[in-house]
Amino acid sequence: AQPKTKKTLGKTGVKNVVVVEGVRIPFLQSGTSYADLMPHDLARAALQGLLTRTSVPRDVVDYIVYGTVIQEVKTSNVAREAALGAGFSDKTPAHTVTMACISSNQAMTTGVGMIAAGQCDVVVAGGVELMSDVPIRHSRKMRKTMLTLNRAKTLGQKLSLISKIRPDYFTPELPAVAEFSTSETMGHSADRLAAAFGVSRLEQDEYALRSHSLAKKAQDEGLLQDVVPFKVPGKDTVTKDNGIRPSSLEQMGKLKPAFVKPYGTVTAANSSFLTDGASAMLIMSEEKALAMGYKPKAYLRDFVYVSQDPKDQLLLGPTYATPKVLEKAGLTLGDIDVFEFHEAFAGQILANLKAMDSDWFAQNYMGRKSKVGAPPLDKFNTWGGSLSLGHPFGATGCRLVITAAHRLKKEGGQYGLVAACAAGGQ
């Protein structure tokens, strides 16, 4: 085989930005070992894991950015609380971003922008999600009553307000994994998407089984080097992801549809599960990394964000983003050695692969002359994905990037492409 051209994607006059290291605590099914913790505890553990692995002096870090989706009310800027808890300098600013399932992608690209603009040389980016404990609110009527009660001065006013409370005031408000603009849950949308692209239940189950089998193999072979152990206070040390469960097509076939009943094809087995976890990544200018004696794992070269109609194209972000980012970088799909796509649902992945491989879709929906092509499966999520490893909403982006970097090194590849869909049709 001809050796690949060693075309560099460096830009004149812009600093090279590199990944020095990326880690994550084990991703666990919600309601298991992390159930009694708070999000900043998980984020702190990931940050401490990064410090331990890199020995980077804490005061060298110029800035910290974290992504999260369902925010704990007490720690709304979870980046700052986690950084202080992990022993970073109180002089290091930190902020938190939210962009659904691509929150830590946004954290990383924010860091890339800061370094490229000359604002910083060393940024820590990461993400965290704790689905074991989510904010459950009183109803709007009850909140209003309580706030008014707070302002009431006399006993008479207080008793008058209390007397107006009705049983329905006590109905709690739960956070929903649903689109605010359409009120549709993501699972329902995934089911419609799979139907629109003719993706069968069997195809989805087969893809989910592939994800779990590849994740198990990667875990057994020690390939998931980004995982750092976490001593859970009052419990044991957690060392590995606990959602990897290769089943059989027969077992998976017995499950009922989870969202569109009774004829839907999306089930608990071919969807990502609710997950607790956190990730952290050390990003530097190449110059700074080399001056400090680090050997970079990868260059972060280009990125693009897209958004579509959240009703009918909620989960098609990768299809729209891939040709754009390839064009920006001057590459074709065939140049890419490693693909890491976020697996929200098996049906969503398969629908995206079909859309990417369709000239008709490219011409009618994307305004392009021809399709970009579907990534070959032998280069695609070969160490498992969100269906098996888990998907803590705010933390997955960093996992995708560091996995792509590790796979490039192991496989001797040059270019990796990471993509993810997110709520809001992004």
Second form
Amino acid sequence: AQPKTKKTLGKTGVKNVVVVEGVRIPFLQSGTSYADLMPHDLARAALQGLLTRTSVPRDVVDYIVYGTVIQEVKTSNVAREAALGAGFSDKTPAHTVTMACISSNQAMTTGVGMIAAGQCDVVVAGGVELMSDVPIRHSRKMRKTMLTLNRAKTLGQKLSLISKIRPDYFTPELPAVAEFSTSETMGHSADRLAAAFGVSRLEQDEYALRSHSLAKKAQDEGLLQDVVPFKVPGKDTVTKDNGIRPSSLEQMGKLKPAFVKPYGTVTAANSSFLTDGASAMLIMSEEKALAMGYKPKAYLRDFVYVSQDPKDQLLLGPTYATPKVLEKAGLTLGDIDVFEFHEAFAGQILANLKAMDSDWFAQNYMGRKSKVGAPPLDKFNTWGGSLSLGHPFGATGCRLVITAAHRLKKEGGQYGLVAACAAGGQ
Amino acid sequence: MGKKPNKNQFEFIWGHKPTDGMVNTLSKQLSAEFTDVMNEIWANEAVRSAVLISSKPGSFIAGADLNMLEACKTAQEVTQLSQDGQKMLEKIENSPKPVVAAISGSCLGGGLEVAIACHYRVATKDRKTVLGTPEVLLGLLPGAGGTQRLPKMVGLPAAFDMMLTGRNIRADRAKKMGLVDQLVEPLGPGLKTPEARTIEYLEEVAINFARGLANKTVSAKRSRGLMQRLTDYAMALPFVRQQVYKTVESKVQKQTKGLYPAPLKIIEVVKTGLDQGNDAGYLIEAQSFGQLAVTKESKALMGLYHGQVHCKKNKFGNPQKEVKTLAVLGAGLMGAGIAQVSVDKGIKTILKDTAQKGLDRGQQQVYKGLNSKVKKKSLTSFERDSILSNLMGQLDYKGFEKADMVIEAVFEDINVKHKVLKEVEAVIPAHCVFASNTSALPISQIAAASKRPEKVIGMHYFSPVDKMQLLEIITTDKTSQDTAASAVAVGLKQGKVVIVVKDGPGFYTTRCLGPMLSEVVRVLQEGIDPKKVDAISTAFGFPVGAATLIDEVGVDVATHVAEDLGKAFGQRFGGGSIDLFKLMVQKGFLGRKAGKGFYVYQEGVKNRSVNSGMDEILQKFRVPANPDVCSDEDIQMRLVTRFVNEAAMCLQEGILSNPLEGDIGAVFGLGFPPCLGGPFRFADSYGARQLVDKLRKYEAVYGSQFTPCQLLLDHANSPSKKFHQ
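Okay, that is the form predicted on its own; can I get the form predicted in complex with the partner chain now?
After this comes the whole thing, all chains and molecules, with the earlier chain placed first.
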């Protein structure tokens, strides 16, 4: 391997923050074994898995942060409900964050910040998503009537309100699948992005097939050590991800476009699927971890958030963030041994790779002198990715980080880089 | 024009090279080249399908070349052009090799006819892509088979709607109507600019469909909705069709008063095609196209089109500093209207008023204006909110130090104007332009209070600002070129048609309107009731009746203006009694805004009734009528000749710099009958001699108000002299 630009990324005067352990329950296609649970059940299982795996005393944990996207209204602070249910001390505060598909990245970096600032020594960060059940609301008109009904005093008032209800009041309101600012669904945007970068249907199918094949291999070889079994009440113990389905290019080619009909390129087979799952990670200051006798798995050194046009560059976050975080850390792309990028769509990944490899794009849209370069594929998502393992929105970030740590260890690398795109163009 | 065989030698891509101007027009040359390429496509065995696409961003084909039409001397020549076009497009329609139109940008008139002759249409779904048949707006009809193909494609009712209104149809709507088969969403940045890549992508998608059509893997047959199938079924029944013709005809009659021949011809041509078959249809289409092209209505409308193009250019060049922050003083109807058309074009806008209540009303007006676009789906609620974030409503002068231009729309009183001018000049930066939106106060008088008169200019908007297209810009002797350039640039950005005139009482528009309204009052005094006055004037082509117009303007405003102009111009602006207006004001009959004027206005009542309170007033000011000059036609001519005479005087005095702007100002600002093309076009077509004769006839009865001006006399004396060559 080539010599690294820098030997270490440690900074004087700043606490080293380490990952002690990270786990996740198996990621399942929505509507399968987790279908009858609630989000905090999944988060609870991940938290308990983490406790079992690390044997960390529950009251050592100073703080818990969880990320989630589609909130169950009954448990809007899902972090707190899950922590209480998992048997953590009721003296440990917990809060929930949301930032679309990078919600658990936000949870982790929140923890990093707390430790670096000296607020805490031990933080549990995680994420959860349950796509099998989403809140479907009454229509606004109906809600208004119902709320006014609460305040109505006489029977006459109540009856007059009820008499105003029309059939269209019963039309339910589904949670938006589209970007609020642009009204465009993410799949549609991904299709346009792929077209903008001239990514063909075949390239996308090939990439998706690669993701599934690599995931299958990693699963078979037992490399996905972050998975903890989950005994689902009333059902069998779930031990592995169920969305990995290596198919053939021929079969994938038969699918019709899912968003831009009839001629688009993004299909169900080259997109990540709706997934249920949860993850949890134990992070500590290095001194605390060592004092407690843990052997840290990785240092969390630097991070950067970016955002851009939510219409035409919705999914280009990794392109913008990669050169920035490398610059911040003082590294080059060549220094990185392991890349873990979130795969929302095959087209999105390939568009990002092309964008990162384009001087024209770097100069005209990123205000940079030259391109950062595309990560070499042999270092890129080699144990599968969101396309094959699944993508429970709020939980994916922790999976990316712990997978990078495990791959570094397995492959003997030093530096890993994790990147993800998120709704809102971030 | 270019041919681009792709690697399999299967498709020809036909594009226009940007040789002449920004848009593609169907000229003789283009048609010839097009025919050549198509012949080659048909002859070449390797080619199995073709795609028509433009290389010019924002324009597929914007229509036929008007110069080509205008160069024709006779109806026969135009008919020949139409038949050539019909033949070319018939060949495309019957082509054994599928032809796909890839549409990005305007696809209008002849361009749309090319597109609908193709077998398949793919269009980009962006705001620039519009389809339509605007021929009727030029007094013409779709003359290359459009009248025959369109009803079959979108159904009779939709086809009539398109051809009779000339409205632009956005791509997504066109898809729903069945006018296009596929939409392509515009792309964002990739490895090329969004525009370049989007066109390339459109081409790729179109090629795929062309290939699919050739291989029979794609069907050009559209799946039609139940409603559409029902409509089609009904339209196939002769008696239902007759009913549709009748309804449409009576509607057109009502709206055009028979003054515009084109809409009626369109109905006739469509009817012939559907009832008597294609051959008869194509023949009458070509003949009617020829006949229409030489009518004076068509010439008038084309003149207006050229005028509009002229008034969409900034003859002062680019201003040194672009206006990025605009402040509007006064949140009344006008002020808020100006704020609305500015803020939605991305100009940061401060809306200042002196009272919270007035400010709230103004801000609500802007919100309502934008929200109505949301309801019509031309804007998303998110875009509305983000536009409104650039509007600052306030009661103080905060932030004026960053203003590049201030437009005042405060009360029309010279003292108030002077007061705000001084206040503003104390807070604005040196480069900031001060514009006054006054309809009558001379700008030089307002500028007299300024420390920097070179930065003072008039910007006369018309109400309602978001609907009326005209902006009259008034320069004084002291106004600098850069100030004028800046004002015109802002007006154009606001989407206005801009005329620039010299300062003087009433400028151009208000000044022309003055004598006419005075004559209206005289006519009313002569015992003609308001309804009849309205009927006579709309029959002449005015979109709004003359009495209603006074109600719309506001009787108090009219009084104000009449007094000012009367002082400035004396006897010539006399005629009707100004005391009649004053009494109306006294009684509170201020027009629409007060609910009462000549008519009574009630919310939700469509057929307004005459205000009976006016009987007494009209009786009081009654004057005897001279039957020699009181026929309907005479009344029309009394109104119009005074208008035209005053307009000519404005040109004579140099208030107007050319007749073209005079026509545009009159039609777009004052509702001068568009079919007449404006006062100068009318003088040409009616004849200056005849006009002077009329003026002399009325002069003999009423005196100097009808004395023709020197310029008109000059034209009358030499018949070869025309305002428009």
